[in-house]
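Consider the single chain below, provided in structure tokens and representing the form predicted alone.
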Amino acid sequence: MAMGLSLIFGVLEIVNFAHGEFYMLGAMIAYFLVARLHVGYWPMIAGVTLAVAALGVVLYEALLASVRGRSFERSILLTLGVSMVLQNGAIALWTTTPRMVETEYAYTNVTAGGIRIPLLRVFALALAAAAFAALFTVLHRTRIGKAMRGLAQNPDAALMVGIDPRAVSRLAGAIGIGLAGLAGAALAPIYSVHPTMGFAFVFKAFAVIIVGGLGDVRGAAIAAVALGVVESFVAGFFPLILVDAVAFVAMILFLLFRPAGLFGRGVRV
């Protein structure tokens, strides 16, 4: 999730406070998959991505791309707005009760070193590793990767060399989008699934990306991977009402000592 945020970031340059809601959605779809019309878990996936990332290419088409390079005013209340219709409307679909999502795998637990560990976990860690693992490489490795690189970095030079940027921007948004969606379906069998699941993800996700570099998506990753060790770590020793304070004040110590973040890259993919 903070990889897409950080993603849609450093290509738009747009703050997506709605990024939260597409999490949301893409785990409300995966209920409806998995309960509704009996779909497998995989299949669910795959499915609950590409709608979301659909879904993705139209709020770009939409609303993001009149926003695109302007104040980041515009773009956190347009995106504010987003969040507000998007929660409030799913709540008027399908009320604020809990829902879990029961896969195939839903009972289902690994062992090792003698710490048993529920499958469904497993896969949302490698779900995680494989969507960095293949951004990244479409980043470094792919046409439409430096493209996008080249767009963050110097949009006119990128228009001057031939690159679209209304197209790049859009696919950037899509994939963006489509993690958020990726990451509530890989989490939907985990937690439970309710229209306002995504308001406490989407600030933590912003906390990773500040403390990662704002638009470096591997400083997202590193930090996300980071902050979620000491969230075991201080669930473990301390009360569980400390857990979630520790993303923010990792924030607000970057800000005080490392304002560019891990990487100290800026707005950069």
Given for the second form:
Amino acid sequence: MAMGLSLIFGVLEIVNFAHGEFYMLGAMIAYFLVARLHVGYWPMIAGVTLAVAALGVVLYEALLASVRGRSFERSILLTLGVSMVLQNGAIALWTTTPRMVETEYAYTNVTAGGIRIPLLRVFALALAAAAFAALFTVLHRTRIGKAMRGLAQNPDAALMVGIDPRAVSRLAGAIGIGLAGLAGAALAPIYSVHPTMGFAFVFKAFAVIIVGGLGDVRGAAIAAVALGVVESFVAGFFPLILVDAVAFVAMILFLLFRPAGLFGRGVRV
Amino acid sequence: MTEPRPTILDLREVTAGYGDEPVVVGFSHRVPAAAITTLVGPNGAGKSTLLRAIYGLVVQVGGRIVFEDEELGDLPPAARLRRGIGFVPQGRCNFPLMTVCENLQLGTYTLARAEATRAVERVLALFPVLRARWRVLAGNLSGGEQQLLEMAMVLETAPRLLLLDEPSLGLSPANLDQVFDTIADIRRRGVTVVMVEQNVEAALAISDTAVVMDLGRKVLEGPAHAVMEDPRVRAVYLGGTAAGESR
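Now that we've seen the form predicted alone, could you pull up the form predicted together with the partner chain?
Full assembly next; the chain just shown is listed first.
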């Protein structure tokens, strides 16, 4: 989730405030596929990811393409607006009643060293790891992936070597938003699905990319894992109410003492 | 003293700029093939804007740009690169967090995969210094090496017309000589070069033709040595020999 946000920020120079809503849409589509169409777990994951990635292309072509490189404020207002439309649209269509996504693995557990872990959580973790590995491979080994990194590092140099910024940005938008959909699909069977579920996530995702360094995919992944570990530690030993504070306390500390993030290269102005 | 060369690039009444105010106004010029043409003039004269218009980076509101007898119209930069026009922008323009190797790979972005490997080998023969710095991040190279890397990245596509925007900007005197030697060498290989340079004396020394621009228009053109000797040019743009050297 944070990886997708970071990719979009790096390549498109847009902070996508609607990212959580695509996570929510992913979870909603997962619900309809499973509850209405009785699709199995793995086809559902694949279908949701592709569907949300397609929505990402639509969003890029319809709105974001015209904003690139212009005003930063405009991109914030635009994606915040998209976020509100999607969230309230979802409320109007499907109401705020939480829904459960019951897949065939709903009651399966695996036992590891005497601890029983729901299989779905194992899958979610594995999917996140696989998504990170795939994204890393694409960005570092393929020509189009290198073009994405190049466009993020220096748009003028990208034009110099003949990269079409629009085509590359469109793909980055599709992958970034598709990753949000994947997160929605993987977590929908674990948590309940409702229209405002993306709201809290997007702020946490922001904390993660600030800690990881804006535009740095590797930093976002490490920060996300670290946050998960620290959150469960806090949940175990401190009052539960502090769990959600962890991400934001970390964000504030990083902004105060290391504003470029874990691996950040500083903010370009 | 030289026989007229064929025209590779024909600028006809070109008007271009960034918004309502055009920076280049009705600029006409024929660029001779296999020669170095240098644009000189004060800041804000529209020299860089003209180069950017030829590469399709700024809005061209009027006139025609004809390259090898074909009008470029509103082709995007990538399409112009495929047609044989390369552009190295002002300042450091590479991928600073990638190695020299990766930068040169991205330089072949518009080429077919089979051609890409040969293109990298070809520019490495031309720029052996880059082979020695193969695994170094581009951002950690010296200014001169970065400028050479950027020219190499564009030369990989074998352009017939190379546009250089202030190649000497921010370079040490030693690097500067290396960069100008390389530009002269590129021309000897038959590539047409159009460059913008503030370092007027060093640039005109290797140029065939010079064009003086002011306020978006052409005010003077001629053989490079003649323009350099022109008293008006010396007074306005070179400011005497001493000031010319301090640039």
